[in-house]
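Heads up, the chain below is alone and in the form predicted on its own; it's given as structure tokens.
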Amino acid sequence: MTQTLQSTPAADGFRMPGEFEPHDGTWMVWPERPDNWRLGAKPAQEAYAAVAAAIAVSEPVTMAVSRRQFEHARNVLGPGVRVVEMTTDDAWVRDTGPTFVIDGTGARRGVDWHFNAWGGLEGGLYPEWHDDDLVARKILEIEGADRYRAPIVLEGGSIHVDGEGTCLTTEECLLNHNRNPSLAREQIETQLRDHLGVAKVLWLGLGTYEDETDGHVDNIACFVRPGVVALHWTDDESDPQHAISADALRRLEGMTDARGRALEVHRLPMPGPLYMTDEEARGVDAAEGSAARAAGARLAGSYANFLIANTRLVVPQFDLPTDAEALSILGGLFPERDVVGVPGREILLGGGNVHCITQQLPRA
């Protein structure tokens, strides 16, 4: 039986491991919401199934699925994917699932952050999020992991850690008034130290241009390993992304991590720019309070939104010339893993990509 703990992970000797550390598996949530996913979510479901299959070669995958979609998902997903029934509002387990933490004895617990659909009633992406706010607790029950209920609103895509005491995040997201308006930067840093077991927080400014999550760090920069960061980049100075990425590069090059190392930064090409087509927009059901899907809208595509699995790196692809360039760069950064591309556009149309729809279960 799991229990809700009144202490904090750091006080109990727990830390969030780097994504590149060993996993016992990966969690996902099946998409079906018609006011976010076009054509009844069928194209998105194909993409999710492809992502799950790519990860399952490397480690077990668990897919949480609604009662309505259980039989269909079970038929579509391969034998390497466990399917469990769960009620959710949408399919972004990086942000709704728990942040798992481990200690030196082999124990594993989870942090359950408050979730408000990326902004609540001030810019949030859908008007009801109660079921998504329960996802982390449900996953922890299934995994038999004790729970820390953190006192702040935070999504898993807004943080990246190196497993050695450093957290990377953005001011655009964590300092946004629609998350924790009563908390100053220093107070948020204290919560990150307490719940991630980190000693130092590195702040970037903005996230990827037009990212509807208010600038999640996992779409612009991530740790490849301690001391090494991959950065979303464009050389096109006329594109709004250039100034954002240039500012991130300046900050990263002027930073040291928790162990005093200067950061080595590698640039990943920006796909596109990418825009939603009229056909894609027309395939989404309109619903009051949900994020609009409009033809011509800029899509926040990024190759940095990948998942590091045990033996594989699973990377979104967009049928562009930059796909091969990104895979080549990442192959050099992850020589110990197979770098595998998966279809990314349908996931991007819903607002994120591979990293956003997965949550790693670190090895206990």
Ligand code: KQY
Second form
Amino acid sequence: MTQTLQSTPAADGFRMPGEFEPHDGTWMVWPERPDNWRLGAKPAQEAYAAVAAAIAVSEPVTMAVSRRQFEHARNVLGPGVRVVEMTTDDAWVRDTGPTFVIDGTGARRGVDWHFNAWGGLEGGLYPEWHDDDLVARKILEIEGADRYRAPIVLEGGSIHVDGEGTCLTTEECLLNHNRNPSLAREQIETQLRDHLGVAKVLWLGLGTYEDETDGHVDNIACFVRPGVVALHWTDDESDPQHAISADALRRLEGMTDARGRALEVHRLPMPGPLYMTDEEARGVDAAEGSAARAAGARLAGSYANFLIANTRLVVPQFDLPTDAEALSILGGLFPERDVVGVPGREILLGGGNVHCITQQLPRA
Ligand code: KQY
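For comparison with the form predicted on its own, provide the form predicted in complex with the named molecule.
Then the entire complex follows, led off by the chain already shown.
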């Protein structure tokens, strides 16, 4: 049985490694709720299966699936994917799963943050989230990893680390009154230091325009490696994304990381702008308390929402000319990995992308 520890990862000598450090595998959760995924989640399931297959070439994948969908998912997913039964509210393991931390002696533990469906009853995306709040604990049981129950609301997509003491995040999300209204910036920083083992927190302002997570950092910027950041960017000054990305660039260029390095920033093109079609909106079953899906809504598409797996990068694609440009830039930034595109639109329609639906299990 795994234990719930009363100390903190930092006090015990643990840190969250960079995503580019070696993994033992990646976790995902199978989509099925019809008030978030159109057409009973069938197109999304195909997209998730493609992401799982792309990652499975590089490392073992575990898919958590409800009892109802178990046989179907088992049939659809390849032999490289382990399927386990789990009750969840939706399928965003980046946010509901544990943040794994490791030490220098070969031990691995997990941080189980409080989860409130991206804002609870003040702008959250669905009205009940108890099963999602249990996902991290269940994964830690399966992985045999001891657990820290962090005393704050936080989603894994709202933080990136360089593994060398630096955390990157956004004010829009972590300082949002619908997450931890009683905590000031300094108190949030203390929690990040304690639970991620970092020494310095770098704050961006807003996340990607119209991102329903309240601006998760993983949809606008990420570490390529220590000292190097990829940033979602558009040159179109008339697009609302331009001012947001320009502010992020200005901040990043004025910052140093925990080791005192200036950051090198690489721009990734913005796909689109992209909008939900009438047909796509009509495919979602409306439900009271769940985020509404409307035709014409701007979608927060971003090539920064990729997963760094052991031997490959898995990058969302949108059937646009910018797809090839993004893959080419990322190929240059990650010369030691295959850079592989997967269909990203169906995942985007649900509110996130490849990074949001995956959670790496770092090698201890
Ligand atoms: O982007 C993420 N990390 C999660 C998106 C959740 C959207 C729920 N509809």
